[in-house]
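Only one chain is given next, in structure tokens, and it is the form predicted on its own.
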Amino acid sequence: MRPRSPRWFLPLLAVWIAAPILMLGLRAVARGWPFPGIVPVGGVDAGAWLGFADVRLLSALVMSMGLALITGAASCGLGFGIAGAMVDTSRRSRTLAMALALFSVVAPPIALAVGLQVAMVALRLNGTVTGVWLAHLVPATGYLTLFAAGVFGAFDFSLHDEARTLGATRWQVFTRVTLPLLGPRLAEGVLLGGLVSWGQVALTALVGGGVVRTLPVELLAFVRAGDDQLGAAAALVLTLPPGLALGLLHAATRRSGAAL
């Protein structure tokens, strides 16, 4: 008999997760919230949202979206390519590749950022969008390699053998068998890689050198400057893509009959 969680567990978990988002929403529209008050004061003031009409904030938002898009696509290609290459390699090589991918994921972001900053300075890419993009690729590719390894672990490679037996070339097997079967997983991979890039702060701040301004970097600047209201509004905008991604994943699992 499968053990059941207590009835209070799910409501408590929902409150635990939703509370920070609710607090951000309140702070983004509250006129004031002096410390150590439990509730905001001064009524509603939506002026913080007008800050997104500022050219600097719009530019940061566009920069974040662009980096997320190209990082998601590139890391998905690299991650699936690496995981696919691991299928036909020795166990020792697979273990090494998985360890490197895992290290890029679990390494402290600030330590990873310092190392990548040194590398980008040597390549003369520090303070450039290209340098920040390459830095974002490191953790994103790590995530996607681990993700793709799981996908290939459940992949039925006998379909390749059947297609080859019927006279298909390697290219035809790739384009007519592999890609259609992996299509949904590739879309999820692009989304995952984009989300990894979307939330990067340390990598962008150090490698970007204050020149490349993304929404997380601007959010950090607002908080440091004491503009909590605009910072809360920017933080809420940062939560939208993960929320949208969760909604899309839930819809996809419902269509496929899986449980989420």
Second form
Amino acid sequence: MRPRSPRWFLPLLAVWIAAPILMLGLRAVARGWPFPGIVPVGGVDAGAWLGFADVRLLSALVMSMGLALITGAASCGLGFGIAGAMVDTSRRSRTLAMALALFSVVAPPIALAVGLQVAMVALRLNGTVTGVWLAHLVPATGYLTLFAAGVFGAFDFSLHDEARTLGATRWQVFTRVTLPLLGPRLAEGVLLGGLVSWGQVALTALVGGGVVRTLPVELLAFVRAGDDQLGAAAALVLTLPPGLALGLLHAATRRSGAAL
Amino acid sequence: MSGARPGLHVTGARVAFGAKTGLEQIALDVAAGERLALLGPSGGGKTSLLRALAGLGGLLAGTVRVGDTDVTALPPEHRGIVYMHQAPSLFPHLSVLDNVAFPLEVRGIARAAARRRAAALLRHVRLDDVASRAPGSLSGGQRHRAALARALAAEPRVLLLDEPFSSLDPELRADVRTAVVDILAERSGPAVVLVTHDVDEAAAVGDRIAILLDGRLAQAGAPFEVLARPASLAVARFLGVPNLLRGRRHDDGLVVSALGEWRSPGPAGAVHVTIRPGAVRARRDAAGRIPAVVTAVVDRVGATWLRVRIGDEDLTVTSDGAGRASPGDTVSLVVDGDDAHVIEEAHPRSRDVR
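Give me the form predicted together with its partner chain now, not the form predicted on its own.
Okay, now the whole complex, with that chain kicking things off.
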């Protein structure tokens, strides 16, 4: 018999996860919320949302989305490429590659950012979109390598062997067997890599040097300037893609019958 | 190589497997339409040998010919050899019909034509009613037949089956085995090498049996010949020959054992004598010449076997049915001497399978 979660488990989890989002939502539409009040005051004011009509915020949004898209695609290609190459390498090389990928994920973001800033200055890419993109690629590729290693771990490579002896060339095996089977996982990989880029603050701020301005960077600026309402509105917008991604993944896995 | 000889011809093959010593000096000839059951212990390199023959790696030396074509250096897709994995690996993203059409499509046959031929093959293996289904929805037996149909769609000259029935439940195994043998027999064409570690399965499926032991082919021949006359002590032990008695051959060729004496020319020295349980009958009276003590009674379908002891030798014999013996009873044994087979202890380790 499947063990049942205690009755309080789901409500607690819902409150724990939903409370910050709810507070953000309230703050984004409330006219004011003076300390130490526990509820907002002054009724609804949608003025903060008009801020997104501002060119600066819109360009930050476009910059974030563009970076997320190309980082997601590139890190997915790199991660699957590295993990695919690891399948046929020695155990030692595989362990080393996995350790490096894991390090880029678990290393404190600020430490990684400082290191990458130094590297980008040396490459004369500091303060450029290319520099920020390359910096985002580092942790994103780490995540994607780990993700792809898990995908390949569950992949049935005997399909390749049978396809070859059934008359398929290497290219036909790739296009007719590997790609169709990995397709959904590749889409998930692009999404995952994009989300890693979407949330980067330290890397963008340090490597971008204030020139490359993404939505998280602008959000930080609002908070520092004490504009809580605009900050909350920007934060809400930032939470939309992860929520949307989760919804899409859930729908895709329900369609394919696989567990999320 | 002289002339065109349909089938598979392997000479001097050396195959790597794992970190252990590889297979050495493997020589095989399997005629078109013939089924060779390759029998050996688990982990003995049978799968490695099949993969090497299919061009999937591991062949260190030797020559592989399909008919009169040397395919040793050819990639897997150009060998005319289809390798079927242990658990049938149907492509999960394709329907059963598209799985069977796969080998035709990759050869450049138009999709519609490929699907028509695939449908005909599915009718042949009696799977036309599941053609549009996903492989995951098939039963174990259906998956095997679909995989076989797909393999036959490739029109192989050699078909390699790697433990094809091992993933099936015992009750399903015999049915699927019979179906596969029937399908292959109807399409007399490819030379078939089937790997198994199950002696009964090898005897049921193979026109010939080859035994792979300690990295070499130890014996090959018709199933009855191999089972009744193992070429070496190692083969006899691997086959689980129930009666393996110690004996000695004298200079005049007389072999003496606890069960009696036989004429078997050969070098003098220690030998072993094998004899089928059915060739030794235990009687409750003293009509037999050799007294023995019953140590166990083994009831089998259609027969009762007795484990008996003569001196320090244990034997399995048949009961002649005249009253049921019990452990501790003394019986006398009657031996059909023509069925005995003598194994020299210093038998050559390897024989070509031709």
